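One chain is shown next in structure tokens, namely the form predicted alone.
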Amino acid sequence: MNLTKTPHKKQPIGVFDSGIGGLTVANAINRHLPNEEIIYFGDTAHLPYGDKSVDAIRYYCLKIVKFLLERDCKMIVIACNSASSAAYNTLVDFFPGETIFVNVVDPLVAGVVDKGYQKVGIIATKATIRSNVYQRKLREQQPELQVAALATPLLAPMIEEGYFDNRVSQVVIESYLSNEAFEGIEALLLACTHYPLIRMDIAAFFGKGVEVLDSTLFTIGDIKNKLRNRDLLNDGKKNAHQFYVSDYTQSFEETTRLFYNEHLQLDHYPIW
């Protein structure tokens, strides 16, 4: 990718999601790249993206990216699997050379292929599973790989309501993961940025025989590499992080601690 504008190290990294689940990615950036400023946008007015049409998701993403570009972001991370699968190519085509785009699908796919599994499972929203993006990309690179994909639409809202690490979450998780399609898998891909919060519950269900992979750490590796290769890693002081949502309720602000591990002030910015 050749940027038409000349970016500089001190520009922020834009991160967006359909809501606040993408804060797991923002938190990982904050931990692994502590010198980077983050501008986060959660489209809480339209969550969840998982049950929206492709055209609707693309429209939302175009509007959000415009908002982040107006704030001079050197990189934009699509911290949502539904948005990554539906809109990544559209965003790259619509904003050629204006920023560096990172999605959460390709880094996880590359990581799975490197490990050489024979059979993997995937859980995600309806939109991500319906897009077939993981299945297609994995089989393009490893045609013999068996892929069992399952939409798990109850998990994201359950997590946002704080229902995990308890009996309620265990029942829901066990109901999904008991699906016979997952018999014989060597790894399970958590293809939603909410799911790292229930990673331990999922790992406990399968035991040591199944590796549980979420996209967060793979995405961080991709972010680091792309910034390092362009000499854009910030090596100086950063400005304060900024967190915006398109719709505000007190519950959103309270729930952010689950995803970011600290209290955040959310600024209401109704771009719609």
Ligand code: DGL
The other form holds:
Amino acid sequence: MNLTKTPHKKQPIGVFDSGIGGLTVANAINRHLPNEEIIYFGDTAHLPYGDKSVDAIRYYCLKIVKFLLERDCKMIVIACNSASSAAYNTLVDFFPGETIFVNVVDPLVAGVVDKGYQKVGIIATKATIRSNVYQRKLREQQPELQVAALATPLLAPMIEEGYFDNRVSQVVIESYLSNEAFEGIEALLLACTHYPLIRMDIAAFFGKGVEVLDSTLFTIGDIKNKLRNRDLLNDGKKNAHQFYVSDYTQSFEETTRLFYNEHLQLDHYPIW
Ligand code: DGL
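Requested next: the structure of the form predicted in complex with the ligand (the form predicted alone having been shown above).
Below, the chain from earlier opens the complete complex, with every other chain and molecule after it.
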């Protein structure tokens, strides 16, 4: 994609999600690209996106991207699988050449295809599974790959309530993953930015035979490549990160610790 404006290295990276799950991606950017400034937007007024229609998700994303572009983001990371599935193409078409878009679907698809599996499973929100985006992109690149996809809508709210690595999460995970469609899978794709927090529970359920993959590290690789190729990696000092939400509650702020490994101060920005 050619950019119409020439960005510079010191501009921030915009990161957004339906809420705070995308902080797993922001945290990985902070760790792997420590010179980059992050402007995060969590659309807590509308979460969960996983239960919304495609049109609603696209509308929300357009407004959030406009907000991030007004803050001069050289790159915008759609740190939500539901939003990446519903709105990535719309955003690229709507804001041609204005920024570099990164979604969380394509890097994971590329990573899976590289591994040459024969059968994989995917778990995600209803919106992501219904969009068929993972299934379609995987089959386009590897037509013989068998893909079993299951919507697991209880998982994101369960994680936000702090239920992981305990008996409740184990029972919920077991009841989803014992679905016979997953028999014989070699890898399970965690296609939701909340799910890295239950990675251990899921790995424990399957044991050694199944690889558990999430998009975080693949997405960081994509971000690095895209910035490096355009000579846009920041090599100087950065400003402090900023974290905005469209609806503020104390509980959202407390939950940031789960996803970012530290308590963050959230600023309320009433975009709606
Ligand atoms: N983080 C979102 C995703 O990756 C899931 C939460 C939601 O449904 O809004 O799809």
